[in-house]
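Here you get one chain, nothing else, as C-alpha cells; it is the form predicted alone.
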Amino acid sequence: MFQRIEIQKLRDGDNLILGFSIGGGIDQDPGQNPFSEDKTDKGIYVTRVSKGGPADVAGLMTGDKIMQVNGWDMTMVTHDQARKRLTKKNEDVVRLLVTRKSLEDVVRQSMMPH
C-alpha cells in the first residue's frame, strides 16, 4: 500500500525540523532493522516520529518504508544519503512516497509462530 505524505518542515532558527528519525540504508546491517521483514531489506525506514511534530501531523508512522523523497528514489541509498535528501536546507516541504503495512498484515504477522 503506497501513501503520499507531505511534511511542512518546522523552522527553528537555522534548523528545519521534520520530527522523525530514520534507520536502514544499503550501508547498514538489515539484520539490526526491526522493520526489515526478512532481515535482508536495506531500505530506509521511519524508526521514530515525534508526537505533535511536523511528520506526526502529516500522518507519517513508525515502520513506514520511505520509497521516494521529492521524487528521488530511496530504495538503494546509504543512511547518510537518505538523511541528506531529507534535510536539504532549501526545501521547506518534503514529499514522501512510503509503503505501509496494513493493520491486517501486522496482526497476521503477530499471530504467526516465530
Contents of the next structure:
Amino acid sequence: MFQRIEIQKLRDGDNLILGFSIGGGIDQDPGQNPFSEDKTDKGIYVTRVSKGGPADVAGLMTGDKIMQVNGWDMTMVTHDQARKRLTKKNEDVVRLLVTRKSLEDVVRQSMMPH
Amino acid sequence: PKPINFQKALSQSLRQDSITMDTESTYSGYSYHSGRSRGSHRHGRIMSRGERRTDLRETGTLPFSLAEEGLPAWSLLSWKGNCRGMPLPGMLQGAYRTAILPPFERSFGLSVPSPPHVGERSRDRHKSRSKDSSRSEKSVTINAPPAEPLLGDQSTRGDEMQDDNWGETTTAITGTSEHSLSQEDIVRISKDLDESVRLDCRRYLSVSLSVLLGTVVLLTPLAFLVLPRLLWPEKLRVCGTACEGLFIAVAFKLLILLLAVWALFLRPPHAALPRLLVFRAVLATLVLLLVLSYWLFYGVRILDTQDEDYQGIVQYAVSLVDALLFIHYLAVVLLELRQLQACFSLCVTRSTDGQTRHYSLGQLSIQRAAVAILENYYRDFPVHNAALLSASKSRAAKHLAGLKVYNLDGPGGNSAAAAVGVAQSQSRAMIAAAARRRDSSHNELYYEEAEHERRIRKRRARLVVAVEEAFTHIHRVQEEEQKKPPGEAMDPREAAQAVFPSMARALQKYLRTTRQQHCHSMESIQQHLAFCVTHSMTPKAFLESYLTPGPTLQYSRERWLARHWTLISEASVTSGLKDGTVFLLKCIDFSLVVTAKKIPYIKLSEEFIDPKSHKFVLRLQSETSV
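Okay, that's the form predicted alone, but what's the structure of the form predicted in complex with the partner chain?
In what comes next, the whole complex appears, and the chain from above leads the way.
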C-alpha cells in the first residue's frame, strides 16, 4: 500500500525547497505524533504541506509516512538524518515511497467483494 | 518490719521449692575436683527417675576437661578414635586428624588426667550401650556389630545381634562402676603421660628458641658498637657529631623495634596449633640468616683487621637495625595484613540441629581458619541443646518400629560377605515395608507441634505475669524504703531471694517445656535476678535470657558441651584454603561441617557511553520544513 511520489525541488535563491514539513524520528517522542496509528511508531511523517508547493503538486498529503527517500530507508532514522536526506544539495528530484492510512482503506475496499 | 517477715515466709516456701529443683542446685556449687565423684552419684541416683535420664546424660557429668588439666591434644587421638564405637566414614579414615585445644586456662603443668579418661570414656560406653539396648527392642537387624576394641568390654557386651536374652547378659551400670580402672586404662594413661611430656617439651622448645633469637637479634647492634671501643680503643678515629646522630638513631630504632616486636609477637596466644606456622618459621630463618651474615662480615672485615673508622662501624650497625625493621615490616604484612582481605566465605553447619552461619575469611591455612571458626562458634551459635533433638530421633525410630525381620535360614553363614549381604537385603526389605504401610506420621507431627506451641505460649504468659508481679513488688518495697528514714536498705541480692520463690515455679515449668532446664541452675537464676534488680532492668530484660537460647559463650562452661575439638581434613592442615575445601570439626556430641567457597573475582572495565543514553531525556516533537 505504498505510493511513489516524485517531487521536483524548487530553487529559491540558494536553497532547494520541497514545500512540506516533516516530523518524527527515532530520537523523538512518538507519543505526540498526531498522524500515526501506532503511537510507538518512530517513523518520519509529513506534518504540513504548503499549498502550491512542489510537494502539493506531486500529490503528497499530510499524514503520509515516508518510508524511503531516493532508496534510503526512513523508518529508522533520527529527525536530523531525515532532514539531511531530503535536502541534499546535489539532487534535484526526490523520489519518495509513502504510505497513508486512507490509502490502505481504499485498497482494502477495492479488494473487498461488494 | 515488713520486708523481713515477707522474706522469712518466702524463704520457707523457697526451701520447699528447692527440693523439686534439687538436682539443679547441686550442679552449681561444685569445685572442680569434687565434680567427678558427685557426677557418678548423680548417675546412680538418676537412674531411678526415668524422665530425667535424657537431660543429664546428654549434658555430661564432668565439669572439667582435659584441656584444663593441661593434657595436650595428641593424646586425644589415641582414644578418641576408638571409643565412639562407630566407624568413621571411609573417606575420612585416611585423612589428617588433629585435635585443637582451646586453652582456657593455660596450665603448663602435667597433672595426671585419670578421672576424666575413665569418666568420659565410660560415659561414651554408657551412652552407646543404652542406645543399643533400647534399639534391640524395636528393630533387630539394623545394628552394625559395634566396633569396640577394648578387650575388657567384649565380655560384658555379649552378642547382642543373635542373643535374645540380652536382659540377662548385659551389665547394669551403677554408680560405682565408673571408679574401676582396668589394666588397659593404666597402660593408656602412662602412654599418654609420655606423649604429653613430649608435646610440652616441644612447646617449651619453640618458646625458648624464639626468646633466644630475640635477645641475640636485639643485642647484636649494641655488640657491634661496643666491641671496637673495648678491643682497640686507642686506634679508633674520633668521630664527632655524625656519630652522635647515629647513636641516637640506633637507640631510637632499637626502641621502636622492641615495641613493635612486643606488639606483634608477644601477645598472649589465643590458640595452640598442632603444626608448624609456616610464616613464622620463614621469618625466623630470615632473621637468623641476616644476623649471621652480618656477624660474618663484621668478624672478617672489622674484628680481624681492627678497622679504625668508627663512623663506618656505627653506620654498619645502623644498617643492621634498618634491615631488622624491614623484616619486621615483612612480618606484619605476612602475618597480619595478608589475611585481612576477605577471600573466602565459609559456611559452618552444626550437624545435629542444622544451625548455619557464614563467615568471611582471608587467605588462611586450614588450621588457622579452624581456630577462627571455633572462636566465632562460641560467640554466634546458640548453645547446643540435645534435649531438643530427641523428638526427631523418636520419630525416626517409630518409622521403622513394629517391623521385625525373621531370618529363616538360621544362624549359619558366618562369613563376613554373607552377613553383609543378608543385612543389606533385610534392610532393603524393611525400608520397602515401611514405605508401603500407610504412614500418618506427618499428621502426628503437625498436631504435636501445634500442641507444643500452645503449651509453650501458655506457660510463657504465666511466667511473664509472675515475673512482672515480682518486679512490681520489688519496686513497691524500694519506694517504701526511700520514704522511710534510711534504716537498712534492702540489698539487691536479698530482694532477689525474697521475690524469687514466687516466680520460681512458673519459670521452672517454662524451662521444662522448652527443655532448657539443664542450662540454668537455680543459683544462676537468682544471680541473674539480683543483677537485673541492681541495674533496674525491666522484667522483659530479665526474661530475655530464658526466652531465647543465647550464644554458647554466655552460659557457664559446664553447659557448653563443646570443649574438645578434633579437626578432620583431607588436605594437610597447613595448606591454604581453596574453593571447595571441606573440613570437619568434631566434638563429642556433634560436629561442625565447614565448606569454603571463593568470593568471585570482580572485573570492572571502562567504556564510553553517551550520557544521554542512560538518562532521562525529555523528547519533544520537532517539525522541520524541507
